[in-house]
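Taking the form predicted on its own, here's one chain by itself in structure tokens.
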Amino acid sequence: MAITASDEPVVIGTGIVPVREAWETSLRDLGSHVVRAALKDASNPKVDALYVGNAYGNVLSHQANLGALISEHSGLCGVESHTVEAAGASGAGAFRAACIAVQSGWVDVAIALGVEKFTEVPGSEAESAAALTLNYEYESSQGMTLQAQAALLAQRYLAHWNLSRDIFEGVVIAAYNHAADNPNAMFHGMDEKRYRNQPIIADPLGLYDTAFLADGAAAAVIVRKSTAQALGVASPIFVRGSANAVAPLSLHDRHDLLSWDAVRKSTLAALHKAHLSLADIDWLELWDASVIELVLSLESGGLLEAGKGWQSPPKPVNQSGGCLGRGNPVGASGMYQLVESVNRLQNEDAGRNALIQAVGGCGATAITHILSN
């Protein structure tokens, strides 16, 4: 099937709730709330499909088949719907599925949703569920957790480049302070004293070096450019490029722990599809479920040289606060990146380009999108 410029996917509406501990709200209600909000923002077009990004609902909320559950509760009975799972990249995967569906012509109007609930269970159970992201046979069955895996990567990084853990301070403080202007964020600022007094949880990473697990949901309505024109949408946001790349899930199967092939390949592929280079990107939203993941993403994506990912990047990065400052509703975090970027682009001067990347499993899966206004 030949793809023309009029088939380009565009976002015409969004819905979002602040990341928080939503004790009073179920997974179903979180998801359906933002779906209805996104539809309202898009002037309620007739929906053909709903794609749900979620990582741990079947374990933490004892609920699978979210496509049927949330579409029904959103008043979308009978539409095409299913769940997309890619750990931290689940929300971005749902967005990519929606873009592919509308660009192909098989679907006219699609909704991408990211939703996650952690506060239904104690913290230890949430951490155990998050460890499902790892290779069970060789990693999580032996007691490995995502936090421990990040700590091992951080230890390797510091030893390889002969650096101290102090290099992480500026990265984390910047994330928390960027979140001060984000109404969807859990946290709104950090100072040096507070950071330096944090307890070390998994050496060399402290309490604030890993994003807090939380509840959240965000959604976007996606159509083709030609459909947006027919609907009279005044300021659609264009999806110029989209790419998904994977690397070995287990750390022991990777040839270089500090070079993330999935991030590199996904970044280059999305830029190629958008006919852009990093020089054309005005700002980026990159993955930072832990501080070392942002450092390695900056290096592997080509924004900073190897060994210097902790330094100030040449372009604005994670001005939303990222997962560190916003909080991390894992399966929904990729959609938070995208929805907040869409909303920002709608308020920027025309001709801006943003690169948004979500990562699942400490570099195992990377899904990148290029958005333009």
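So that the term is clear: the rigid core is the largest set of C-alpha atoms that superpose within 1.5 Å between two forms. Just so we're clear, the structure is a prediction, and the values are computed from it rather than from any experiment. Residue numbers count along the first chain shown, from 1. First, how it differs from the form predicted together with its partner chain.
For residue 305, a C-alpha deviation below 2 angstroms is recorded between the two forms after rigid-core alignment.
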Second form
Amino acid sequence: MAITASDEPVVIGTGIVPVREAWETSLRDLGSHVVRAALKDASNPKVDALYVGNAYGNVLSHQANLGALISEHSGLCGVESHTVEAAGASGAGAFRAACIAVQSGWVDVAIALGVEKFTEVPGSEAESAAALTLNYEYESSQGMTLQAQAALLAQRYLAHWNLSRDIFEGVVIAAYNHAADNPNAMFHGMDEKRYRNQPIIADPLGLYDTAFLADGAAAAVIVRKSTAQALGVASPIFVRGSANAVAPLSLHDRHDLLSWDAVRKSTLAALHKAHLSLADIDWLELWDASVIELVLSLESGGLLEAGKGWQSPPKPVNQSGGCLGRGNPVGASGMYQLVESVNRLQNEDAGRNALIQAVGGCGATAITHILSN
Amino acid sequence: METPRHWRLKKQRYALVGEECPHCKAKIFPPRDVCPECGLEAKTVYHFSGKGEVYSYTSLTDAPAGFQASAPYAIALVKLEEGPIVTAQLTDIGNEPVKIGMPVEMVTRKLRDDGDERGMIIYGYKFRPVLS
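I've shown you the form predicted on its own. Could you give me the structure of the form predicted together with its partner chain?
After this comes the whole thing, all chains and molecules, with the earlier chain placed first.
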């Protein structure tokens, strides 16, 4: 079966809730809520598949097999469903699974869901759970955490380029201030005084240099272009490119700590699939679970030179506020990036092409999508 | 806690036993089936000296479960003199400021316990400043 242009995946509906500490609701309810919202937005097509992006439900909610759990609770009994896990890139992985499914012709209507319920347990248990995405035998068993990984990258970066931690201030304040206009964000603005008074959590990174881990869910309905036409959808958003690339999981196994191979390969592969170059991209949403991750993504993705990833990028980046400003519901964050970008592209003044990238596990797994209106 | 799993890692944890690639002679730690340098099969046992230098470091106050008794602690990427980098805590540093490039050597220390679950204690490598 040859794949043609009319098989191209498109997004025809979205559902999203603000990122927050959602103590009053469960993993299941958060997920099904946005699934139903996305279906309603897409005028309730008949669903064939639900792909669930989630990183920590197995541990923090003691719950596996989320596909069966959430589809039943969303009124979708009998569909195809399973979980996609790739740490912070889980949501983007679910989106890619949905695109592959519809473009192949094996599925007509797919839902991609990102859902995370992080605030179910006390701090030290949550820290342990967060470290689940590290190499257990050689990193987390040594007492390594997500924040410490980011700090090790930042420390090496500052030493390598002979810079001070002051370079992070502008990047973080920009993220928080971008989030001021995002109704899904936990945080709405940051001033220099507050930033400078932050406690240092893992030298050289402070409290605001790493995104707050929180709860959230976002979903999108994905079909082929031809299906969207048959359903009478006026202005779908096109998924022009999609790519996933990995690097060694452990920081200590990378040949070059400061060059993110997965980000570089995933960016180039997604652009290649879309027949576009970086020059054709109007704006980007890049991964910033910590400030250094955004700096390295900007450099490895080709937007800024090595050693200059903290400077002002040549195109708009993370107008949503990113994970830093929005808060980081890890396995759902990739879907927040995508759903917010789809919604922004509905407004044609927002530009034509957007590059959206989520990264799981401190540079280990990078999943990139190119969206166009 | 998973007894067989930690038992299985004892040669690495207690003695930094890794591999030398029989094809390209790269030194490999942790050991694995495929040499990360040349992509061929790696199996030859190699004992690392335990000498190295700090490649990057940080200090943690928010420790994960099982590690709170040690907090705050310094954790580092240590570049072994044979080439590979390992993740490990720094220990016995007193008031000495940690610096990138600081010479360190492997010692065996308690890594964590299992709370009061079964009384299991995990020992393994940490690195301390080289005693001159």
